[in-house]
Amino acid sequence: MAKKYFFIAMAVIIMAIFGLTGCVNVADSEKKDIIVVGFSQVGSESSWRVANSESMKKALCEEEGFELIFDDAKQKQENQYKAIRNFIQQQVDYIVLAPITENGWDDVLKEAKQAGIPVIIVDRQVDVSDDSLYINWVGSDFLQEGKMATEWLEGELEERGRENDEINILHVRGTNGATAQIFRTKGLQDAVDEHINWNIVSVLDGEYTEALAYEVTKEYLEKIQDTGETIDVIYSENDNMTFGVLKALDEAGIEYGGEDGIIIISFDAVRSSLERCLVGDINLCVECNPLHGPRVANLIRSIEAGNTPSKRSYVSDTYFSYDSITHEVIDERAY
């Protein structure tokens, strides 16, 4: 009798083993379904920018078949090789970087790709000695963004009958070395450049934020107020810029926006700034769409389909002005 509840005990002990074995089977099976994703973004720092971070972990979620690792670099360089080598000592399945400027990647690119990891680049672009460190960029071209801003400056002075005047153009400059500062910048250069009556007064830099926009803004027209020099254009390279200027125009008594104000072009086209160009405040929104989620995930499950995706990605933008935009626009508008 104790023979057989012997036998019987350890045919369930057995029993349990295999079931637990076989859970974990499919708990490991279940897990490699899975793709690790690193991603290394440049910070908070604009209202663009948090919702370009939103639109990644929304795309690359666990319903989705992702695991996200989301490392804010705090717009610190350095931070962001820390987060890289730390996804590389994970063993992700792919990293994604959006760099804060374009030089200094060779280094870290080349442990990325000695460890077999593949290399996603979304928004500002990377400067790198071999363009096999990356297999993909996905972001907006930005230099075509400077010159819709240009051309459409260059329509609305004709239609004010300003085409031969001087025209003095206030350029505030986002992040130095970004690859969105490079090209909005040179598709501004180029245009001045094409002009001979349009004048770039100053260049002032307001690393992408409200605030130092906003500081850097109020001391150069504190200086100006008694020279009697006039700014006809004002171009800001992020909106959240532009509301920093915005601010400090409105406490130096200067008008802005509309047909008689100072023209004000701003990029990225977030809801915010769409609602100013609606009631005239800002006379252009170039727009940039940061929802690059959706088009990373499908990059990487075109790659796990053992596809060659090409170098570069675009994205389609468009410009709102303040003459055209309507409710629906901005009702619409994800961002």
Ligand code: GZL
Given for the second form:
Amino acid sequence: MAKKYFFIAMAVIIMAIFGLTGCVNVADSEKKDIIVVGFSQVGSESSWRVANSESMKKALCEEEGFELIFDDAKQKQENQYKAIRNFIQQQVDYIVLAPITENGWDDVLKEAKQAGIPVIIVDRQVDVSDDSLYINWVGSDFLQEGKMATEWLEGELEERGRENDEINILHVRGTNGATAQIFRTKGLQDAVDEHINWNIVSVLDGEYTEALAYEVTKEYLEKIQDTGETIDVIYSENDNMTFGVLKALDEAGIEYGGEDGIIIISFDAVRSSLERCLVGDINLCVECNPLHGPRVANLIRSIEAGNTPSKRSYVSDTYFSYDSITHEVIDERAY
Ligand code: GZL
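What's the form predicted in complex with this ligand like, now that we've got the form predicted on its own?
Full complex below, order starting with the chain above.
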């Protein structure tokens, strides 16, 4: 009787070894073709960022021939430095960096170059002394986003017969030094320079987060309560900050959106902001496409095939206005 169990036990052990070995062998042979990508992501500060991370994870998955090592820097540049140095230690095949701000990347990208690891930049850009420190950049034209917003505003004011009115603009700014902040801000400033009757009455820093934008807006509204200063437009550089701004306006009992309230302009056009545009809370949502994953995956495949893709790859953006957006438009959105 014991003999029987002995043979059963041996059979199980042999199958387990073969199974493991078989699995390891298969995995090993497949692993030779797997491209290992280290991705240093800014954080999870906004709905846009979450959609961007999901796009990257979906495109750079094992079924697509990749192994993705994902690092969330929690909005700290020093965490991105650590992540990149870890990727170098692990000898990944590619490093993808979504830089929190444009400056401070020369040293760590030189280390990646010395290690022979190609770097792809996504979303915001890096300001480095030597452009060969990265092979490609994928992202949006943020200045064009700002121009779309201010050209729409010019038309909207004309439609309301207010093209010659004094227009007070409250500017709610994203993370200082981020490419999106630099160029969405430039888009506004250029338009203000062209319209003598447009005035930026205050600039609030919201770091792209709802919580901080709520706090700074609440503080600002309390401050102007006694000065009688009025706001005609709020130019908010991402949707999550806009949600914080609207919460502060609600608490202050200030009317916004629609045809009569403060004109609300917001960037990213994530689903939740489009839904508020549909009900008229937000007058304009400027899209900033976060779906960089497929472009990065195709870039890497192209490079692996021996090609030299162009240095910069722009994703296309559009905008949605409160008086034209529909349920159908929102239902078709990918994020
Ligand atoms: C824009 C991106 C910005 C988004 C914010 O491409 O860098 O960062 O507008 C995000 O939502 O936090």
